[in-house]
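One chain follows as structure tokens, the form predicted on its own.
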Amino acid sequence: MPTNFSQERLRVRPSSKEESVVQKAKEQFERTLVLARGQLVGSVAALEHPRSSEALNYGEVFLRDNVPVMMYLLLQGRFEIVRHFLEVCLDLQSSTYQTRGVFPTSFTEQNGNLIADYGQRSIGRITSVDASLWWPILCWLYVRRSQDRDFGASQKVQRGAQLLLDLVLHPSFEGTPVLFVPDCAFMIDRPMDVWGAPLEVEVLLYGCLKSCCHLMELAQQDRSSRLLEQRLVLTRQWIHNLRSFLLKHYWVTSKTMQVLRRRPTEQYGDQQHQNEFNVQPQVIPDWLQDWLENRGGYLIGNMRTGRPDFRFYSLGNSLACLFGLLTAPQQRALFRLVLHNRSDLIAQMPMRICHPPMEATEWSNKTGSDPKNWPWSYHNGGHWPSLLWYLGGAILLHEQLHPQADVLLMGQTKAMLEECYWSQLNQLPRQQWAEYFDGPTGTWVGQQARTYQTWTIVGFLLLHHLLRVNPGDVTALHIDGPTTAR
């Protein structure tokens, strides 16, 4: 599994062009902003390449792609755009029976009308789950940052949150507190054998439920009701059960793996099972021993009966830190793991979305021979610069909340983050802010990558803001932080 990429080649030098690169990126970001109903509403997925005439959906406003956009606008104090974005998404929340409560994957305005996509136009026709789970999180972070309590407590917002809760917390044939989804239902939107309870979706569900609770608490302060109190109790219990489940079944370290390898199998009956999902020791990959080292830890990608997915997913693990799902010591174990496996996860273009990639027969069988998810490309081991700010935010938030904890480790982690920042600053402008990068070291621009990708541009600007402009603003990413004035 480990590549032969030398650690020495990871070292990068600062650039004297930092100020000009940042200024140019800001100008390009402003060009991504578009109008809806006569007001700025958010960013298109990518700017058209000067020589490209392809008509693709990169000119639409994607909820998923606008997560970093909205966070950047919040840090700039441009609250009116964020509120308008939230309101438009709320107006487009699905009301049809089968998808009631779902937020749109994307939308665009044509001839004065808003046209939303709930998956009916997507490749594979899969409804995006992460878009719906992100909306309450963005809404609550907006309310916290802007102090717009009236919006959070409004009947319109409360109804939208209740519709979503009705959708994700409804009874099902599955007894666990996770949300089951099909393949391709989140950022990894092409076949990658991630069906079931993929980490990113479950962590987003955790953040979504916490945000919904905070929003309901606002409404409760204005108009207390028995029904609202019951919904709060139910949601808080679900949050507790979900976190306990994920930490029990997804969190792995060298110590937990030794226990897992020796657990009994084929258990039946009412007694407390030590191996609830009947995981056979043979499915534990050989590379895991060196990957974890002695003090590293991470959340695995999925837990299905007899089929755990031990791949590392960068976004899910980073969000688990930002949302407070992982404890402080577990977050530091994750940082140690990233440092130890830096050549795999960071390489030339930080950072890899998923590791290790599927190759050969496994790639063919599990992706349907998807040419875009070729080994070491796109979601199958590709490098996405837009993911770095999530990890950077997790590191910087941890430092803010736990300033005295393992100073040596955090110093090494911050130094790595600085080098990653310089690496992106030196490379991304001349590589036209590409969507993703291919190969074991992330050196080549992705074979089908769009250029001038919005979340590549704004992800860099977010990291620059948190490292250079105002490091204290990282608390704006903290879901459970106090609702205080800026």
Given for the second form:
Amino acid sequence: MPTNFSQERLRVRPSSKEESVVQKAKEQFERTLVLARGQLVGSVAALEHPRSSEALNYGEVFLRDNVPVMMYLLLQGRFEIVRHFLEVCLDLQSSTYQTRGVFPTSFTEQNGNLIADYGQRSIGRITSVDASLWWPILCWLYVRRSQDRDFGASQKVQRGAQLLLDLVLHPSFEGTPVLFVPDCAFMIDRPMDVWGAPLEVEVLLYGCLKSCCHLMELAQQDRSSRLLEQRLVLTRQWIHNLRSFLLKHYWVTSKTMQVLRRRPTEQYGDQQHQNEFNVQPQVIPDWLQDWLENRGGYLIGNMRTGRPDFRFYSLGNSLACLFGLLTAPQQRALFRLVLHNRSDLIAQMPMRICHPPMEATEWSNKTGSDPKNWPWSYHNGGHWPSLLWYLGGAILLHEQLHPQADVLLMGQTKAMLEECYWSQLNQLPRQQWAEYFDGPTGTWVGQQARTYQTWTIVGFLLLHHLLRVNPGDVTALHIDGPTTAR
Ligand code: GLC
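Given the form predicted on its own, state the structure of the form predicted in complex with ligand GLC.
Once more the chain from above appears, this time first in line as the rest of the complex follows.
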């Protein structure tokens, strides 16, 4: 197979210090793990800069930063840490009336007490949406990999899942299957005009609802109940509607754009609408034509009345592959698009979080003149090495599930992934595993970047594991994979 060939060729790069880099990264990773209630619970967001005397930054256990941590621990068979993490998060699930069911963005232990942040302590007092949606996904992937089905079917896990579902499966003013959120509700946690139905949140919702179904099915096998059955029916219907909604309104290709540009506007009344959100053709940005080229496709960032957000968000798109929201041919159209726009999305440091950045007046209006989100920096077009493994996982899972499909394209995609891996291997240790990189090519360490950022380190280790140690393990990321897979 061409992919094996390219792996062999790259493996013997003369200047490679692969093994020692991996070894050191593993040691750094072990240092990020902390205790809660006397047991290892997960990782702090970043280690203290070794040569500075400043206080420990990012010293809390963030749920989203621990997603790659938990995946890595699962692949290493260190199940007890993952279970403890899940249990601590579950104990911290909010029980106050106004936020009941919400999981914290982060927590920390101080003098024996767990202190959780649901947004009430954060900069800008932002909401904790993605963390809440990640919990059932991690829980289900843990149950499947460890075979700890008793945990999955237990009262406390089932109750946690129901409380979370209550936050989603209820009537709303919009009556759509998407979850409506304020700005800053996910990894992009500073103002970036990502309120409404941002892609990452909606894709996570899809993964979350699927995982909740799998968990409920476990309980249903043990003690069948009519209430649970009704909940399952409703959740499955919601999943179906959500997927149709996202594929209809967010998926774009050169072909769909040509249809969209010529749609009627100002449509009123009950008849079948072609332009429900009343999008004017003028809002379609110029850069989109070359970006999509002939056969590329991607999910746009958001859909709001009259105002689609055409920015490309790497995480939402990668997760849409991993969770099977996109069909296999759509996933390949996405890989084609990434290859075509490699100089923007990857450049010197894979990979850019969001493209293109907002500049000038738009930046000042939409971010509230946020200096951290200056154009080409941080969330506004910055490069985050921690995102690469999600794309890598998507490519490798696709390859596992569809080994015969478009061998040429997949060969090129895989070769790109190998090069990205090497570029991280060569740069990250020198750049002290920085949190993010700035500038149009992502060459410079982010102006306010932390160093020894956990998800930078563990994201690299995960990719190393999937490319070198055990490629078959990528199925551990597959939400709908067989329950007995180990
Ligand atoms: C920043 C990032 C956020 C991350 C946190 C901890 O706030 O925007 O996504 O979870 O740092 O690393």
